[in-house]
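What follows is a single chain, given as structure tokens, in the form predicted alone.
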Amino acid sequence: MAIRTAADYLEDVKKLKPKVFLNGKRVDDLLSHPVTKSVVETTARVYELTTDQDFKKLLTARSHLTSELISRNNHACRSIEDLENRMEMTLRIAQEIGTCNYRCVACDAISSLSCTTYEMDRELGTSYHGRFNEYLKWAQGEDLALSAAMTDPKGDRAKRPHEQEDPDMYLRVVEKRSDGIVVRGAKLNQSGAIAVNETIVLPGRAMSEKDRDYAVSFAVPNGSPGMTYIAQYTPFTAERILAEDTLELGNPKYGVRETSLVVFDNVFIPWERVFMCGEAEYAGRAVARFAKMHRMTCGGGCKAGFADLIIGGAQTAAEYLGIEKVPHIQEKIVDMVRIRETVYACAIAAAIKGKEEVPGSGFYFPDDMFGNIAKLNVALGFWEIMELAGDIAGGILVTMPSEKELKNPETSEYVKKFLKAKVPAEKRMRITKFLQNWTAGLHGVGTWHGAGSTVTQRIAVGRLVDLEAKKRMAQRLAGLLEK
């Protein structure tokens, strides 16, 4: 069962019992709750998509280990096509749902985990990539949903893992066995690990030898035991709960990235499944391959998507409002288009210029420089597509009451008058409240950290930058060095 149909995954779902709360409440059924359930529909569109004939070709590929046709979303990149396609597919289905592909994350992580558990192997002699493939061969193999997670509490952030007071602060080891191993701690910014078959842990950060503990890699199946997910709860979540209809909210249905702190307390897991216990040297490796994939994937094809449906929003409430062809209008779109096929630009560059990293190895990761560059152009830009939508659709993208005046008696006439425009009051009220769950909800923020935050992408800009050449250059073409 190399690729699986939405109803296959819907069956999995019906299986999975893990233990949620959401608003200080257990969520028993992941497919009956309005929020829970917005996640699980992702996810089954994104399978949904893998089975159709327009996305098949890009949402598939040949696995390095059977030969078989296997979904991209557990598929290890193997050549410059492979990161095209890699991105290309985070493009298409961002347009798709607006929201997170919940096993995107995952995928990132099963390149980073496939380099560098060989190179852990052929340098120390470990098992671990051997490990690796029999799990990605059987996940491959039952076209399994996996998530991954990467972000710790980190406590004191001016200490490292083994100085801070709790040690819980970064997941750690705290047990080995002959059997496998004990783990305990948690993960932050989980995006839908609540509906996934399976989970992909990293560490992360670099670590240093006193730090061994808390370099850890593994995999762990949904809701196993000691696992608890306490998910996000912000005013999008509220107003899911609260809406007798769907169709008033901004993603009507799948909504904004869904999120959870995962917690595990005292969770084993075999040995068969763990990819890295001790290995300081290579966790900083296990995560700068990982950023690397994610940063052009983040940076330049999910948000680039995100940018072709606020567009598309904001020229769609310009032509409701009678204002497509103001000069300052068309500015605006203009610069939104701008900004978009810039970050587009810089990971499609970022795909074309990767390389086989450990040679050898058969794996391939985009160019750092241009990945850097994709996100920390998003990040910035994000906000600036956000303000000019804004601009576009005016301040009643904040201001608007709600859908169900129309339906009020003692008030619809008033709202059919008032919010009419060139088109009538629903239409303008339903793409504003498209528009409003871009601008006015918690995708600026989620870009900005998304795959790290802009200081870090600056720092591996400055990292990666030649300046002496750069200076060479110059002082060259100014008489100031002999030729």
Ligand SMILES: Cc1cc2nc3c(=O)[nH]c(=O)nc-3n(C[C@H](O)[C@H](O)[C@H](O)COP(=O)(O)OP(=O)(O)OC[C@H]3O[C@@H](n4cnc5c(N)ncnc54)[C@H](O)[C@@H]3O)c2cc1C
Second form
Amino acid sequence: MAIRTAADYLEDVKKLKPKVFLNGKRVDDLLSHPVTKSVVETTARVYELTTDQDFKKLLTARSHLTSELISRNNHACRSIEDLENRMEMTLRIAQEIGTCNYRCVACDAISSLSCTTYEMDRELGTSYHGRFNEYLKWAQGEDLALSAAMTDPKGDRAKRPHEQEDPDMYLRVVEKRSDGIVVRGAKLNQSGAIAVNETIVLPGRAMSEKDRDYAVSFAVPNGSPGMTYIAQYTPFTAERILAEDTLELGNPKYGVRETSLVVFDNVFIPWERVFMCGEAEYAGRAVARFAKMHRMTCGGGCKAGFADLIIGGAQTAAEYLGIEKVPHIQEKIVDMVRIRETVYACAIAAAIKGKEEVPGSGFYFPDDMFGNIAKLNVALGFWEIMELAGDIAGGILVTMPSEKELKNPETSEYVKKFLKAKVPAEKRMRITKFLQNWTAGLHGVGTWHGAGSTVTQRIAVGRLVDLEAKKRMAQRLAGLLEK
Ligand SMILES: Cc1cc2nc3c(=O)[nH]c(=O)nc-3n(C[C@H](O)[C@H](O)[C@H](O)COP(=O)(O)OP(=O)(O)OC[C@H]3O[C@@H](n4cnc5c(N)ncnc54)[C@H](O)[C@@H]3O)c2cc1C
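Counterpart to the form predicted alone, namely the form predicted in complex with the ligand:
Next comes the full complex, and the chain you just saw is listed first.
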């Protein structure tokens, strides 16, 4: 059953029993809690799209391991065409769900680990690649929902993992046994990890020899003994818990991007699920390859999809207010489009300028410069898009009464009378709530930090740019060089 239906996934979720805490309370049933349910519904929608005639071609691929048709979410990129489809998949899914495709991070981790384990085996004579392939074959065949965990708590950022006062600030191996390893630590900001079948864990940074114990990668089933998920809690969480009808919310069904702090308290991992254990030099390579993919997908395609939704919402609001033909409003819409298309163009360029990494491996990665520029542009440009949409919708975007007032006999007539514009108040309030979710919520900071905070992209761009070549061009034309 290489392609599962949404119903298959939902059946699986009923069997998951992770130890999840949210708002200080244990969540016993992922499907009945309004917040965890939004994560499940989002992932179910991604499964649904995979079997939808309009999306099927983009969201499926041929496994390089079995030649079977599989979900692209569990596929390693093997060509430029794969890179283009991978990026396009993030765009189309983002447009459909307006939140995180919770399988996206693992998809990019699969490409990274496929290549890095290949390289390790070739250079070190280890057997990680065969092991990873066996794992991947199974995950692809079962069409498992996977998440990926890289971000460590990090403690004092000025110190390396082995220098931390508390050694658990980065996830590490605390025991090696004949049958496997025991790991301890945590991973932060884990998108959708509560409702997947498995989580793939990678190191969160480059490691030195002294950080050897922290150079670890493995796959772990959801809710394994020792794992605790502490879910994020934001005003949007409270709002969803309090809502009598999800239609009162900005993204009714799929919600905001839900993450959790995942604690690993002496979790046992059998050797057949371990893909790196102490090879410090390769930790940074796995991270860099993941980042290459993720800056094109999460930083490029996905956020172009989010921008489409904001632009569509802002244009709707303008039409509802009767200002769509006003020159400064049209200019603002065009400015939003400019940012969106620039990000998308960089993501496309990253894909088509991609190349095989580790010659002979058969694994393809996006162009690093274009991927980093896509992410950097969107981190900076998303705030501008938010600002422009906020300008168009007006102050009501942050002052609007509850949509419940529309059903309150004491206030309904007032709200309908004073909040109508060219359209009835109900319509104006709906699109305003939609835009509030995008512009007055979690998306600005989420876009900034997701796929790495901007300093990491600036460092990468500084490393990739050939300033000497540019200097030579300028100096030659200025007559400073003889030839
Ligand atoms: C919505 C969302 C979803 C996410 N999903 C996932 C996921 O599914 N899986 C996953 O693994 N991660 C996920 N992340 C984590 C994301 O990759 C990190 O947030 C990002 O890498 C930044 O790390 P941080 O949050 O720990 O911030 P920090 O790294 O603490 O950054 C805070 C500030 O400190 C600076 N800083 C930190 N260290 C140094 C240093 N050594 N030198 C100089 N400056 C430094 C940073 O540049 C930044 O300005 C997600 C994040 C968000 C916001």
